[in-house]
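The data below hold one chain only, encoded as structure tokens and taken in the form predicted alone.
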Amino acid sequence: MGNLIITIDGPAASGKSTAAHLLAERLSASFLDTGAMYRAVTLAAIRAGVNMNNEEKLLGVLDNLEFQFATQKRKMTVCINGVDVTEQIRQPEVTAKAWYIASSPKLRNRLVQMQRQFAAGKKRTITEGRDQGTVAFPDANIKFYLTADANERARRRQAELRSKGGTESLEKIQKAIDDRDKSDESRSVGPLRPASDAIVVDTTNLSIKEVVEKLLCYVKEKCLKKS
């Protein structure tokens, strides 16, 4: 299974990030967390005091700083000008404003180029996001689209936030997820949708272990068919 690119797309809290990370471990592959890229630019823009509605100023942030993304111990690390910001990009303010970057056609196109550069030359890459199988890697070997019932996704996100000390209500989380889905599905560039040749996996009633095993079976089956 050399020179392999596997994309995993899907809405928020569908389980794609955890599944992609664990699948990368099982396949000894590089893990590309595209959300981390958008968060990194968001963090840099916030620190620079840039108006998040000014696309040209945001492009300037991308041009004037050095962003480095690497896989270490199967996890993706993020550096800005040589400084590790892997933890900082998960701050609530960054999460809340990352959609500005994701909704910008020019920035999104630039980040797609960076995603392709990340995967170039690597034997195996598992990449997750919202447009990986449709835009970033349309010729990927295998494409997955993970989905789950909206209520289940909200429950998962609440459990995740509570594990970190969060106290948000299920209703508030559900609304945030619904709003994010609408934004992702309606944007003009790289909208959230399964690729025409994607394998759709409903994770509602599956444990993360079961999801990974299902994906791994598909990978082995499709690679064997091609070999």
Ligand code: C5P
Given for the second form:
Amino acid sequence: MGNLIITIDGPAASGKSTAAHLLAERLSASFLDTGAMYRAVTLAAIRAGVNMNNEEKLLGVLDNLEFQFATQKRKMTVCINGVDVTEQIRQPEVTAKAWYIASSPKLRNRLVQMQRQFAAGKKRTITEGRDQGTVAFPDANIKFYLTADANERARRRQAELRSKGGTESLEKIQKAIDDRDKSDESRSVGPLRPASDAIVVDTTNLSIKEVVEKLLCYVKEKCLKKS
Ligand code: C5P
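The structure above corresponds to the form predicted alone; please give the structure of the form predicted together with the ligand next.
Okay, now the whole complex, with that chain kicking things off.
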């Protein structure tokens, strides 16, 4: 069989990023965190002082800087013009403003092209985001859509933030997640939704290990048997 492409889409804090990393490790696959691409362009636009409503200026940011995305062990490193911004793209301001990039048709189109280029040179790719199974890779070998109860997702995000010294309340985190879900689901381009042929996995009551095992079972059943 040709290149293997596995897509994992889902809302914020549904566990898709961790699951995708671990699955990539198990399958010796490359890993692409497409949210990091939206975040990197957002960070660059903030730094350039660009009006976030000006699509042409945002495109200029993407055109005039060199973005590099590379998978390292369990982490995707992001560089802008050779400078590592892997940590900076996780800042709350970047998270809050990423929707400007996410709702621009032209920017999305370009980022989707970059995602396809990334996968084109790889034997196996696991790519995670919001539109990977619906728009970027409609012919993927297998598509997953991970979901989890909104309270559980907020609890997971709080635990993650606490481990880094964060003190945000559960309510505040829950509200930020709800807002992001609504914005991701309602935009006209690349909205968050499961592909019609996606396997939907509710991770609310599953440990990350259980999620990975479950995904692995589907992959073995649907893809690897034929190779
Ligand atoms: O996944 P992460 O939280 O890092 O994504 C940041 C933002 O980028 C999301 O809230 C979403 O608006 C946007 N995004 C997107 N399409 C993707 C991945 C992320 O619109 N494929």
